[in-house]
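Just one chain follows, in the form predicted on its own, and it is written as structure tokens.
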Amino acid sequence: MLQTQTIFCGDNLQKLRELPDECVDLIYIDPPFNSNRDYETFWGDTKEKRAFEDRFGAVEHYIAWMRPRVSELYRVLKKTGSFYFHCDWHADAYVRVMLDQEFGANGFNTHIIWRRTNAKGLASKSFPNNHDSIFFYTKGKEHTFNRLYLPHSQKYLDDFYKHVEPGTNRRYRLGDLTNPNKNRPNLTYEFLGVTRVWRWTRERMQEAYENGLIIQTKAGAVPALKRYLDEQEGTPIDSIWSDIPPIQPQSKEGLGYPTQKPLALLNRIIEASSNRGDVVLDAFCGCGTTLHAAQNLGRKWIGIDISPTACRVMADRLIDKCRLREGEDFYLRDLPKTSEQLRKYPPFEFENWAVTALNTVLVNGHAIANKAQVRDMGIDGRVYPATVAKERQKGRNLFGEMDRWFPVQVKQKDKAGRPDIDMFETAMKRQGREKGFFISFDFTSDAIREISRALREEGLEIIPVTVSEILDEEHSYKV
């Protein structure tokens, strides 16, 4: 059976394997572009920096590190499904071609251009790159489009909409009602005085004006049909794609996520290419925008992401954005389970791990990872009592209650020495904490014989967490 609502932290070459043949309706994918270049990103209020890469050096190296999971993609896509690729410059020639060879060249839909940025760069010699390109690939002539239309700009209105019906102050335009092919004698005839080669019968022609859909401006004018701006769609949505801006800094909708893209990006992609109940697949999910228009334009979905930051950030997102359940409304599956996987994994990735795992021994409270892998003073994440987290996470200031919260110091090492727990004192005595919780894989005699002296002399508090305590869940620690 195939599991929607669920996010697969792991390889997507090995997680698409284990899908189906044709179950899936819309595939969208954003994967890492190759652009050569650093991604300095913040992370939450403390503005801390950590550097994301995307590159992987020659372009055919990427193609090759593609190829077997576009194939994946396209053999879990249904034959009436859709296919869309974002990537940019540095690499669109080269998997629109790939594209070409999977899907074949007959399932090249259309090329979309994004206008994602203003100009930038005007010094340089050359023209800005301010777009990226989204491919959209069928599999079979019976893929499902729902047109989409934006609204028309107020000059248009102004210049094509000026007129105004009295009584109901429906806005309208005039339309030609003369036929262009002038060999039609059975639809020549007078009509208000006019003799024409109408469009229509004289009967059709005489109910619409007995309805008010036509009018005569004056006598002897050439009569014309009422177009009514509210009947109209608007203007349809093309391939140039300028009116959604991206992610600024200063964004509501901003995560802080390196990459992430707008959610009317995603919501327009959704919306045209899949109906309410289809599933929809992300195979490179990032912080979750494709899961969150999914959910919210009541699609089903599934996430992959090899990253459990990122696979912790998009759980995070659908329940504080789409109110759900984890456990209930959605599941997260395949994040590390043996000590093994996790030695694998990098710091950074590994101390967002310990973090938000130790929540499963802790009672009475709640651990939260920072946002910043650099400059954090020794603390790698907080715990607050419940209480106080329950408040946080509402977003209430709780002025004086805000300041209890529980220094996290984690150390990806065999065993963590008195060095390590030297160091945590005197960030727990900087931070002015009482109390605190050390997380490695072990923890040597020396680490050990210190962490109760600590207590003994001076009133420091160190909790030792293993790994496998974490892991096994068979130990609780009071906040």
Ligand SMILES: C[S@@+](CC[C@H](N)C(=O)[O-])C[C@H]1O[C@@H](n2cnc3c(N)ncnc32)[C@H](O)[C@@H]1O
Given for the second form:
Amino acid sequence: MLQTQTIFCGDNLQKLRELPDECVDLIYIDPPFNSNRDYETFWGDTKEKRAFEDRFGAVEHYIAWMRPRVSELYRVLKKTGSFYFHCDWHADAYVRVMLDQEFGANGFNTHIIWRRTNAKGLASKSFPNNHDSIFFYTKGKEHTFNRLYLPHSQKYLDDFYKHVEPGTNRRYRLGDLTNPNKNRPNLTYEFLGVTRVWRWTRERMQEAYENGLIIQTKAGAVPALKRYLDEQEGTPIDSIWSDIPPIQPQSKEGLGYPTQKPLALLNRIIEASSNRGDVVLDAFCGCGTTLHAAQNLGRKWIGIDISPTACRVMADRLIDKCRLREGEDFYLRDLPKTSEQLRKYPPFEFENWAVTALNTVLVNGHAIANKAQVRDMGIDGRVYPATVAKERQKGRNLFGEMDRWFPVQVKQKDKAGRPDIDMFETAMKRQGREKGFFISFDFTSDAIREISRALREEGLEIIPVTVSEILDEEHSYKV
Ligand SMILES: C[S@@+](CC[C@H](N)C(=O)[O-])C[C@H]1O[C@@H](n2cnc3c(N)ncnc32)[C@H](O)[C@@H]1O
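Let me have the form predicted in complex with this ligand next, following on from the form predicted on its own.
Starting with the chain above, the whole complex follows.
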């Protein structure tokens, strides 16, 4: 049984190996290139610029890292399925060669150019690099393909659909009725005083003429076919996509993730290469654009991402934008659950996990981890009383300022010590907060003494919360 409407948290290489052969209709991936840099600029914070680990180094390493993943994706793709790989100039040439090898020479379908922005980098001595490449491959000839159209441009309408039919007001253009093959004696005859090799037989021409579909603009002119605008589907979408703007920092759709792709882009791919009820897979799904689009379009979906924070963000996106209920309409699986796993997290992941997981033990409040944009020295998140949290959700002002909140500090340490508590006190005072939450694996007795002193002497209430209390949901904390 294939589990769909599910986000799996973990390395896609491992997760994909757990999926059966040929179970997915459409795959879209947008992997990070060469390092986990994109991901860290988002989830990391600007206050402590974290050195990122250049995980794959050179292009060859990137390709060597991608290849087994592509090979697993190929395995899980149905024979009628389609595969889209989104990348940019850094590695597109190498990716294309690798995909040709993995999908076989006949697998390549289209190289789509997605024009992202307008004139960037004009200062350098080169042409601004303004596009991404999306490689479209299929496993077999019988793949699903729904042709998509864009409305004709005004210029096209003005240039070609110049005629308006009196009475009906229908716009039309003149279509050629002559035959490109000049050697068709059967179709060579005189019609309305003009002798040509025609496309149709005399009888068919006559019938069309009597139905008002053929027009002769003046005596002696070559008769032409009326092609009505309202019968045309528009301009077929080709391999150059320049009508979908990228997500701008201020756009409504933006979640603050630098490589977030627009819904319109994923809508197009999903509509072209799948039908309602088909299964769509994104194995690097970031903040969940593919899942959001697939859900809206009535497809089944599977998402995989290695970042627990990204998984949480997509789950919240599905709840917020698609009105889904977690645990009923969709599932979030394999989030790490033990202290040992959490000790191995990268620090920024741990912070995000801790602040979000604090919600499981909070009563009447909601904790939100800081985003990269928020520069709160010494604070990793905020707890809002339930009433304020509701208002924030309604106003969709997720990262905005509201005055009733309590700071959260996280230390990924076996035992947080007195200096850690001292620093948090300073941050609390700077922010004018009388209450705050401090999360760590444990606390030294000095730290606990300092917490009591701060309450007694300065009226600062610091609530120490251990990871195991969160995992075991042992205590609950009133806000
Ligand atoms: C460029 S982002 C995808 C953005 C996405 N298209 C969107 O619109 O939100 C790449 C994602 O791949 C994830 N990732 C990186 N390595 C991974 C791996 N081995 N397995 C699963 N996900 C991975 C990162 O956590 C990141 O969220």
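Keep in mind the model is a prediction, meaning the values are calculated, not measured. Residue numbers count along the first chain shown, from 1.
> Please identify the hinge among Gln154, Glu210, Ser445, Asn181, treating the change between the two forms as motion between two rigid parts.
It is Gln154 that lies at the hinge between the two forms.
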